[in-house]
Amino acid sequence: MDRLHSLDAVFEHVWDRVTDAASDPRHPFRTPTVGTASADGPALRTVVLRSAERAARRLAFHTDRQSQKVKDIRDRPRMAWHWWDPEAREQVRLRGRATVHTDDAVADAMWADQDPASLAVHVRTAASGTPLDAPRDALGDSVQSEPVTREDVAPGREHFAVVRTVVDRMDWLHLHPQGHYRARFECSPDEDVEGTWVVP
């Protein structure tokens, strides 16, 4: 990866990569780690990035509305996102305010937009995190054979949630052969962005 020489170039580069990842299943930024805060400390998990809106500085993924991460976000609506691309030697960390959408236009739109195969995980016989006596996925019978259709996944809509984050902080690190370097950006509610170079 070429060395970037301006803060504007870094900011645009990060959003280019994130928005590309939302539409490209093979992109190295497609499956970020997200962090939430729970009563007993921080919690990390991998999600699939489903939407990235540069103008609104908004990221989204879908999940089981009964999951612990949804409870965490409702209790403490701040969330962090992390990506590491070993080939580019690039780390991106984003933070912001998160919201959970279940029975609204946001959730309806993502449900309608997703391929049924990606929605099959929501057709479960038990909530995510429920203890089991043996290893199994607890998926319902309607999604046990292919191809999975929209009718097959319909029972999962009641478990479906969209988590959105409006990004207000970006931290970017590039481990470059000519010297490591790092940039940080603060984004205000009125859409002003203030960037600065910081020590890696």
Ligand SMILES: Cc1cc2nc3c(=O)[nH]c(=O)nc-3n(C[C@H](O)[C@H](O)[C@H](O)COP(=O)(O)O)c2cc1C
The other form holds:
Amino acid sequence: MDRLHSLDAVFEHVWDRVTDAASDPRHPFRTPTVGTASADGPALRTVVLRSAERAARRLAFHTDRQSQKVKDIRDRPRMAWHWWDPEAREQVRLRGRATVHTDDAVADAMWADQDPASLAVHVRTAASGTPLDAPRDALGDSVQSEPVTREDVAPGREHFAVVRTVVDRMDWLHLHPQGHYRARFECSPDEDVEGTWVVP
Ligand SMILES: Cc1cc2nc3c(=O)[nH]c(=O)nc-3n(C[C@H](O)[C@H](O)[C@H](O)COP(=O)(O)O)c2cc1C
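The structure above corresponds to the form predicted on its own; please give the structure of the form predicted together with the named molecule next.
Every chain and every other molecule in the complex is listed next, the one we just looked at coming first.
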């Protein structure tokens, strides 16, 4: 990846990448690690980036509304997103205020927008994290055979949640052969962005 020469270029570059990833299953930024603050310390897991809205600075994924991450966010409503692309040699870290959407317009819109195959995981006989006596996926009968239809996944709607983050911090690091360099941005609620180069 070419060296970027301005803070504006870095900021736009990051939003270009996450926006592209939200619509491209093969994009290197498709499966970020997201972090929450659990009662017993930081908690990380991989998710699929499902939506990125540059103007509103929002990112979202979908999940089981009974999962640990949803409990964490309800208790402490901030979260972090992390990407490392070994080919581009860049790390992106975004942070912001997180909200959980279960039965509102945000959840309805994502449920309607997603391919049924991506929603099948929500047709579960027990909540994410429930102990089992043997390793199995606990998926319901309606999604056990392909193709999975919208009708098949309908029982999953009651378990489904969207987690959305309004990004207010960005930290970007590029391990360029001519020297590592790093930029940091703060985005205020009135949409102003303040960026600075920082020591990597
Ligand atoms: C490639 C990959 C993609 C995943 N995508 C999601 C996702 O979009 N949403 C989700 O809730 N869990 C997803 N998971 C599972 C989570 O990493 C995690 O195991 C699960 O959500 C339970 O996390 P929690 O106990 O911290 O809530 C994915 C895992 C992998 C490996």
